[in-house]
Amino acid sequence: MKVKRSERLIDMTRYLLERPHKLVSLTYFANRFDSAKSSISEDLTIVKKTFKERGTGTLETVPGAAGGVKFIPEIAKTEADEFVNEMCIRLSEPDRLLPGGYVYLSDLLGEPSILRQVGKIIATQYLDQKIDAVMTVATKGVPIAQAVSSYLNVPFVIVRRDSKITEGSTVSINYVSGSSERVEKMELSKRSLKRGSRVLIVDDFMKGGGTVNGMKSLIEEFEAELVGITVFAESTFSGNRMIDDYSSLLCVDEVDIRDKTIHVSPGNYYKTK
């Protein structure tokens, strides 16, 4: 049964948005809508133009018999800037200040709309990189990893600090916490990551960089390759940070525990993108 063009466009758009980075053949759409490939091609031209004008992403065309189209989600710079500036304001609220100079993030990282933007911004940063998996450490980094992996359409893996019988055999390492300088342990299931995988590390907050450095060591243990490191927020650190090459969306650059004031500015993501 033939489908009206307006219905085709709606369904085609939904299908592509739900399957980023997946190659979809024109034959599939032609069979799905009982339409000629020429009609499908015209529809995709409209979708591609709209995606570009609205800053939704890019619709890549892959030529050849095994070709098709692939949706690459990305966020426009103006939209990313607006979001980061809004987060700076929200993170600067004085009631977010916790003992030890930490900033309360859990409510923000529990909002789906915020996670979608964070995921899209980080995924956009690595548009030109091949990524096989997104890695984070339990527990607060998990929603960020899930958001990023959904836009990259790759699995995410969770590093844990304690053993879980449901994880099966694990690889564990000792690492030094960058802020407390204590020796701690983290581990990852042997089934989580394939040898030679290209891995992106994401996390919610970074001070001394010890946890992220531990994840780097785990990646080496799996004979995998680190593609990049991005954190939602970082804080200024007076000691020697264990990580140099990373990006952050936000930077908590001034905390006054006595006056209960916080100042947050855009992170170095602005300089690296």
Given for the second form:
2 protein chains.
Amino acid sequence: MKVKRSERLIDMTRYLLERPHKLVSLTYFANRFDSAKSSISEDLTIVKKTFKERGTGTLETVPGAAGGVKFIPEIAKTEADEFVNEMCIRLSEPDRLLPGGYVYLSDLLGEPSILRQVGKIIATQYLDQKIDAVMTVATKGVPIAQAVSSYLNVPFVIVRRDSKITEGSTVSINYVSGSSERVEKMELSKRSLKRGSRVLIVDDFMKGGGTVNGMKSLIEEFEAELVGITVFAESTFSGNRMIDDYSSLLCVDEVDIRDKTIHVSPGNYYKTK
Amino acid sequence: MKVKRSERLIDMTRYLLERPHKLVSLTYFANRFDSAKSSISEDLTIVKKTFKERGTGTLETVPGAAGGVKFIPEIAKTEADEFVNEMCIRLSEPDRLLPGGYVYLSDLLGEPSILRQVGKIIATQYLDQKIDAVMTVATKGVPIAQAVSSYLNVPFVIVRRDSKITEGSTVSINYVSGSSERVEKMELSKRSLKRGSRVLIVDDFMKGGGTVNGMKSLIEEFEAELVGITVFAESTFSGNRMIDDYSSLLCVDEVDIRDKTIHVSPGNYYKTK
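Same protein, the form predicted together with another copy of the chain this time rather than the form predicted on its own?
Next comes the full complex, and the chain you just saw is listed first.
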């Protein structure tokens, strides 16, 4: 039974949003809605226009017999700025201050609405790059990796500091923890990353950059390629940071344990713009 | 500027899908689209009908001045069955077999399209229940917890076996690992769960049920309430399982290390239906 335009638009929108970066053929929609390809094509023009106007993302049209449409999620700059500013306020809440000058983030990184925005923002940063996998380190990086991977629609892999039976054979490397200068070990399941994969590293927090540097070594070990590094928050680091080329959403500028204040500003991704 | 119905439907669908279980007022949409409430109301009737017909979920209408609509994501039974059957095949792939009879799952649990379906299926199981938080244990449960929490739109909390500075004060309990009968420790950041919270436990794999039982104790320790337990996969367990009341999506019935075969069938949630 032929489906009305209004219903087609609703279901089409839902279908595309759930499959970012995936090519969907016009024929698929034509069959799904028992409608002519010309009508589907008109529908898609409206979806494309609305997505663009509302900052939802780009609907790419791939011409030809094997063609179709591909939804590329994006976040509008104003929406991203607003979110980052809101996060600056949230991160500055004095009761987040932990002994040693650490900042409590676990509540934020367990909040689905926050993770959706973080995922969209980081995915938007890498729109022009081909990415095969998102890499992070257990445990607190996982929610960020998953959020980003959901918008890029590529798998994420989890590097661990402790080996687990359920990972099978692993490749391990030693790395120097940047802030404490201890040598530690991290490992990744051998089958989780193919040679030549283009990898995006994400993490929740970066101080000295040692952990991220460890992941870089792992990527080399797997003969894969590093595309970029983005962290949710970085802290100003007095020592020699091991990583130069990264982006951050937030920067913890100053922590005063005495006065119980935390000062947080937008990260370098926003500063350079 | 007044927005056309077709564009309203697209943006409304997107807006609602991104905010499950959240009450959105008609006024919000009326302002967003510079349209009369009566038109918005008609739009929502179309969205509701389409969501229902396509198995996307329910659009609940809350009447009154403080009213509006709420989108409750669901998965259609046929789609869930199809997914579970597909997972039975994927899990049975002989190269997933690890020493000790374990089954490699990390690739599946790093695949966004799989996590979306798992999230929807588990969220659908608890449609009628009030849930305040999803709980899991690091590391492999995290992707499942995040997927479920995204569809329920409630936070998730991560129980850890190792304490981390960045968690602040924690509450810890000892538990008996069901399969190995060792006594182990798990802990949860004190501030991550409010007293009286209604908690859903999820995990990737259950054998003896010791880990899940540990999380149950932690919930008691926090004076919170257990709503339910769902695991992605369980394995048939010859010993005395510590947990009775749980649901599983998949069941690893038999693992033959000699012949390198794994037999997987739908979990108890599907068997009882």
